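Coming up is one lone chain in structure tokens, specifically the form predicted alone.
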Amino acid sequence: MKKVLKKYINIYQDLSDDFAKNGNQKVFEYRNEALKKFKQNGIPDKNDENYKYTGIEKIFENDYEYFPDAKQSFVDINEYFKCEIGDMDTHVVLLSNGSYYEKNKPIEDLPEGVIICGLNEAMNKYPEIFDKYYNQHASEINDGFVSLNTMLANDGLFIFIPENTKLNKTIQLINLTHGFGNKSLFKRNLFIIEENSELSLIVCDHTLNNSNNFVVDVTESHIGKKSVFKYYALQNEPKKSSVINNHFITLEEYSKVNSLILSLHGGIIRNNIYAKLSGEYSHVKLYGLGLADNNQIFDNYTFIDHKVPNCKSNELYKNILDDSALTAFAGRIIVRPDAQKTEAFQTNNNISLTSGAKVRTKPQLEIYADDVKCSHGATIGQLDKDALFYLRSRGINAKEARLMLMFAFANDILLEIDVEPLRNRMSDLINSRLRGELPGCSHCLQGCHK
């Protein structure tokens, strides 16, 4: 880890003059602050309780090349990439190796005041909005990967929804990693939803090669008073990928957030979600489903901070494991002394299909208020033998009976998707994945997963 730490410190120092000349002065100050934190905290490893089971050492068995200006594709990505939810009527935005894709089709018919552009463009064109929200929540967390992203991220997606605005379509963000060679990429997104507005966003992560890629994402979402944010993420990566996702969510009063992450395939996937309920009567729902096999590692960490009274949080994470896969869940809920009338519920359920699969789970509650309703729990088990027997007695063969029970287990998560085409497509993908028919990205025409 010391070698890795030194490598990225040297990369930043070599590029610091360019960052100072070409970027927002405030962002450059954030970069330097992040460098200090990075030197102090370093890269998390297995000795860090929060990353104990992520397999960080395995990630850095490979060496990665860093591109300060992420390489765009020499051909039109739209010509050879087909999204897995192709029949959805959405506004589509592409990120190419972490950068806003230069051939993105213009989005028409947006309501007045809505901004959808690259993070770099927003930094320069809309500094009064950008400076108010950028790095406000993420800077509160002492995490080496967040510091690394703040140091080196150079672009991403910026979405601004003004007051009293609702888009006529869902936004679909497609994160594409492509090109040969092992790459380290750092993407940064900033989503701002002002008062009494609504945004529905689908994020699809795909890789169009079979290289060893190391990706660190940081997304900050600020949800204004009486606003709604629906966030759906589909992770379908090759087995050599290593992805660290960080999502910082700030909720003002009466706001609602529904976040759902479906991890279909990948090498090592780590999802960190930090939700801060800063306004009364705000409500956050966090859902996740992981389908892991072979030697895959899917790790979820959540931190929900109830800072004020009368707020609600619901968490439900489920995993189905096969072969020698490992999943981990660590969920921390803290209820501050002033956060009376809090309702917070957390559940992690896991099905292990083999003796070689491993589950590590640690739900946590810290309650410093006395008028609350809170619960947390976790289960690890196998398919119900009585239920299997019941299905077999009705003439269903053993394989189909097992598939039916696994799909029923996963269906609780799917029911939380209120975008019907997305729910139907995810249902198909889960069904295919459980049948072993989806070894990688099913609709990528490159066939790099084979």
Given for the second form:
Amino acid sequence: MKKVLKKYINIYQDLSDDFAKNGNQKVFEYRNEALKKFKQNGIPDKNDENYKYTGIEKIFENDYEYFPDAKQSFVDINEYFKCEIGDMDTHVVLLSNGSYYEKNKPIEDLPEGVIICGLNEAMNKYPEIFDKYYNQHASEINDGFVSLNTMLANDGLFIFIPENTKLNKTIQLINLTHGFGNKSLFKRNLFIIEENSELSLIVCDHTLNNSNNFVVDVTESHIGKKSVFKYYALQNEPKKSSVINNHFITLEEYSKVNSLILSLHGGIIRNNIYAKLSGEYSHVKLYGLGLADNNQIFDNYTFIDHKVPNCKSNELYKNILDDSALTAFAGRIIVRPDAQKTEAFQTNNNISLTSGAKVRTKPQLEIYADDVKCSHGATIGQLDKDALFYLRSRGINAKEARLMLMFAFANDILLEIDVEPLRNRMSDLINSRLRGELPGCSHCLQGCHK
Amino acid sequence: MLVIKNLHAEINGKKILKGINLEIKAGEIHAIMGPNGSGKSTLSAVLAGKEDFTVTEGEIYYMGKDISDLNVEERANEGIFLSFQYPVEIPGVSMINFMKTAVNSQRKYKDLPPMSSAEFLKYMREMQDLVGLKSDLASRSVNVGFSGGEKKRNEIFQMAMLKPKLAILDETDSGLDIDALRIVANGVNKLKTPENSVIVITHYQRLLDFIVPDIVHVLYDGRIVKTAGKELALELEAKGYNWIKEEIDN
Ligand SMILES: Nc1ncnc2c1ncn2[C@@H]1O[C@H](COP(=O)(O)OP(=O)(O)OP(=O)(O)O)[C@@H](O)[C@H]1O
Ligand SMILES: [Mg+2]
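Instead of the form predicted alone shown above, give the structure for the form predicted together with its partner chain, please.
Time for the whole complex; same chain goes first.
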């Protein structure tokens, strides 16, 4: 780990002149602060309580190149790439190896004041908005990966929705990783929704090469008073990829956030969600569904901070495990002394199809207010034998019956998706994943899902 | 249709069926009665092929073939149907999806093409009417939140959908109110043809007023200890099981 630490410090030092000269000074200051933190805290490893099960050591058995500017792309991705989500009538935005794709088709008919552009463009073009929100929430957390991202990330997606505005379509962000060589990518997104507005966003990660990739993403979302943010992420990665995904969500009064992460396939996936309920009557719902087999590791960490009274949080995380997969869920909830009338509910349910699979689950409730309703529960089990017998006794073969039960288990979470074509599509994807027929990226010639 | 010879079965080393002999001809209705814990549901489960039970001795012939090598779904596809004493709740699986998968599995087994959605829906509606099952139940998860009576009706609905050759009704009457009992029994009678057979497991004579058996058996401690015509059910209703137990124990 020392070696890795040093490597990234060197990379940063090589780039730091460039960062200083070109662009937003605030961002440069944050980079230097992050460097300090990074040096102090280092990269988390298995001795770090928080990253015990992630398998970080495994990630760094490989070496990764860093691409500071991957904007230039070989072909017109718009032309030949189609996301698995399919035709959904969304506004599509591509990030190519972490950079805003320069040939993104301009989005037409956006309501007045809406900005959708690359993060790099935003930090220079709209500093008055950007500076107010960038790295405000993320800097509150001490985490080596977040520091690393703050040091090195230079692009990503920026969305600004002004007050009283609702887009007519869902935005679909497609993160494409492609080209030769093992890459480390640091993407950074910033989503700002002002008062009384609404944004719904689908994020799809796609890898088109068969290299080892190491991705550290940080997304900050600021949800203004009475606004609604729906965030659906689809993680369908080759088994050689390692993804550390961080989402910082700040909720103001009466705002509502739904986050749903569907982890269909991957090597190592770690999702950190930090939700800060900082305005009264705000409500956050976090959902996660993982379908892990082989020796995949899906690790979810959530941190919900109930800072003020009358807020609600709901968490439902489910996993189906096969082979020697490992899934972990750690859900930390803090109810601050002022946060009376808090409701915080957390559930983690797992189905393990083999005895070789491992499930780790840990609730962490810290409650400092007395008038609250909180609960947490976790289950680990097999498919219900009586239900299997019942289905089979009607002529349904054992394999099909098992699929029906697995699908039923997963389906709970899909009910939370209110974009109907997306729900149907996700349900198809889960179905084919459970049947072992997931096409992967249709353009992946390497068969990287195998 | 069904010939059971000296059937012994156990679970976790506990012997439950201790030498059952039974013969059912096509078109017959047999009632099996017997005290709690005597092995009636176990016999049903063993016939349906439940793997938890081990058959240690004896044979089961169905349609002239030994079925010991057939698994649960194969037996179902061959036309054996079990109406569960305790129907299982399956959250997240809708009745309609369940039945569609089951019907089409059985059609596939018979080399028939799957039913189209429209055909299927029409068929399903007809069968719902036959057993008086409320149509909104179709969209609900299998048995979840169904009342006791609704669960039993749902079993007969599934029987109507699948048209088995041999139906085993394990206490389908328990939990039904008088009207529901009549409707369910009517459903069973309507589905009855000269080719198919029914085993009715019950504790009460009442059901047998509606579904009239050709033969009544008493199962006691894992054996069939008495077999007679339908008048036996009346006698049991009046006298209970003690006189039989005494006969056996002496
Ligand atoms: N899974 C099991 N493990 C152990 N014993 C079992 C199991 N299933 C059934 N038994 C036992 O086998 C015996 C017969 O049970 P069964 O359910 O077949 O009785 P039954 O005749 O259907 O009774 P009832 O009239 O109450 O429905 C009982 O003593 C029961 O406890
Ligand atoms: Mg019974």
